[in-house]
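This document opens with one chain alone, in structure tokens, the form predicted on its own.
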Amino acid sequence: MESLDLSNPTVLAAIAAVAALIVVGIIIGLVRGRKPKELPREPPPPPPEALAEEHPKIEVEARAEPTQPIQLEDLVPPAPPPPAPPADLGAFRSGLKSTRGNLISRLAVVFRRDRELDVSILDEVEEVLITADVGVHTTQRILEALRTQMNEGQLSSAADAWEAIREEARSILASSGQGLAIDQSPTVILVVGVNGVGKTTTIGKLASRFDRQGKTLLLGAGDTFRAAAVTQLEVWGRRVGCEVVKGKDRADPGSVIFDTIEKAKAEGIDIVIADTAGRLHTKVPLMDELTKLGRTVEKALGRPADHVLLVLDATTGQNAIQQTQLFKDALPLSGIVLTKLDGTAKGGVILGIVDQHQVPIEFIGVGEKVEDLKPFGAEAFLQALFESPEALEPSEDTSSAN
């Protein structure tokens, strides 16, 4: 084999060309070797049918269109349940049993089903309402409402007249039963009333109610003229677990209540309930002393008493309306507690008191137990009092009114 002549320029050029080609090839190979490798692709998920066959417990979402079209009524929300009966309705029914026999059963006779309505019926309604201690003022208001609706042709049956009386009573009681606001510390409740209506017992029951609500209490024995009242209040204090502030026998009631409020302010007490001496509402000097007591509370508290509750005995009937007027003249009454409602047929006086004096009923007493002092509820009262004639018990028929 002949040797290459390296001195020949043509040979050297050919060798250089071949070497250049080799270098280019090597560079291209290196570049291709650095290209990142593709990641393996995940296989596509199996169809739902295959998944269900492999795992029978997995339900496959149905893809078929619903066979029944959606109806418009299916989109309407269900009707709300009927309203629950008012709280303590049973207690109200029991407490108003005598009143219902005296008032409602007699109205049931007037509004018997087969009777045709005419103006003459109003005379009988007036007699029933007056004798049930509803009061002359309130009776005339109810009669005027009936007369107006009769003249306008709105009453076509006895049932309509019956409902019209119920609605007028609802309008009268609209402001009652709103509850006592306890939004000051201390909140001062001054309890007033004549002798024998149950003031001290009412204070004890109120204290027990507030204690169950987690309120701290302080009782003021302002009835310093009757030792038995102070002793009774101390018994309630021990039962509830709250302190009673008292003075010496025949001490100034104002000083006792002043000290009670000062103590409550110093100790951060929530509620002060102050007893007062029972007063004969016909005695002007005693009522003047009550006005003075109101000023003492304002001096100690920096504002008038938050609540002035008048305790009335339901068995006194129309006399309770007179008492309300005289106590209202002495102090700004904020509410009424009507006791002994279960022992009288004169419960209709509630309508007369509220209508004539615009003082709301806050509590009623329907028994001797602590829990028998009930917050007044207008709807429960109306439902229990104006029971439809068909719902009256046999013992509550018209014979009970005789």
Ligand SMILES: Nc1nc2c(ncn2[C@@H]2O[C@H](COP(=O)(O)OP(=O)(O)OP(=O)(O)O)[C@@H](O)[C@H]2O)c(=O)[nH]1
Contents of the next structure:
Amino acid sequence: MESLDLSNPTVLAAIAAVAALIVVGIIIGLVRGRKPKELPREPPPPPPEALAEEHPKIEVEARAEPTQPIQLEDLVPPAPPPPAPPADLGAFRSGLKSTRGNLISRLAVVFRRDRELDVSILDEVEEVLITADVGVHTTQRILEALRTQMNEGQLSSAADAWEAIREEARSILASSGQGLAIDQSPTVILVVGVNGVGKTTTIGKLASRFDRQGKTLLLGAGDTFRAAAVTQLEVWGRRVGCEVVKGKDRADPGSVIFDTIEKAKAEGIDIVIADTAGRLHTKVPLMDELTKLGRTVEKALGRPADHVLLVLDATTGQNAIQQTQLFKDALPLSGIVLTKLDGTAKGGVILGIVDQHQVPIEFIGVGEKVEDLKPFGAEAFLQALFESPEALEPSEDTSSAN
Ligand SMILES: Nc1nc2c(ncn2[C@@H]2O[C@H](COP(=O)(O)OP(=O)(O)OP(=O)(O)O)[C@@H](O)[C@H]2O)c(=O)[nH]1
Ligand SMILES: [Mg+2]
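Okay, that one was the form predicted on its own. Can I see the form predicted in complex with this ligand too?
Next comes the full complex, and the chain you just saw is listed first.
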């Protein structure tokens, strides 16, 4: 075997190349054989849903071979729309403007923001509620609720006490504003109340409301005390386009209402609304006459009147609470219409009437125009009356207006 000529540069270069190859091979072997060092790992990519939450615009791809890209809306239910403001809130706001000045603004002064809550505040609340015609009975109920919650440590701020009063009002009014069921043909509505409270006007406004709902109507001129009362009802009848049944001058109201119901039955009329007198020309007390009228309706209809609406004038304040008692003793009242809330500061009387007599408010009158009769809505009433946060700001004018 021929020996290598180490002086030959070609041979030397070949040996160097082989040696270099061997060294590289050894290094690679060493590196592969070593346990790999733990390197900090990148976090796994977030699931598509998480990406979608961070970036709502990103379309989420389904993992398993989607045919259609899934939209975010498919995964996240849409947010509920904000609650709509109660119907007729504007009318309640303007109708209760003076009451807010009398009741709420004065309460706001009692509950001024920086004031410490202690039992001495109750005397001031009592004075405001009483003078705002809420009535003794209901004032005591509200004070009792405040006292109990204070003693139990549930009220820590003026805003809490404010909310407690509002809650008590809400619970008093819970049964009001359910609406009049019109599910009999004819449905008979008897309208009662002392003279001048707005009975005939309310009948006209109600008739117009039902007419717009497509109901057929017949009005009964049961107030035979004044000839003008019949004429007034006839004017409304013409305006609405419905007939009015009337008797002779000073006729027996019962006979007029009997005839009205008979006619409505014969003609398939949807609704009978009967007017009544607020005072009488006979020696018979009004309440006895009304009780008798209730029996007459029952005789003609085969059942008691479907609705007996007591009309009360809000400007009479406490008197309205007493009137409710008198009429309640004469007839089973199904609801109250509180008129003339516009321009009176005595709207707080609503709470007293409903709380003391457990008769619901069904409509309020906030003006003389036909559209000024509004179905009572407890939420609209509370919102318009207790509107916050400005309701908590003491009002400049806290004088009691009427
Ligand atoms: N401002 C205002 N006035 C009203 C409202 N409701 C009725 N009135 C007015 O009150 C007055 C008396 O209304 P009427 O409907 O005649 O009262 P009534 O109870 O039928 O009276 P009598 O037939 O005498 O018993 C009228 O001038 C009406 O326009 C109301 O909600 N607001
Ligand atoms: Mg009248």
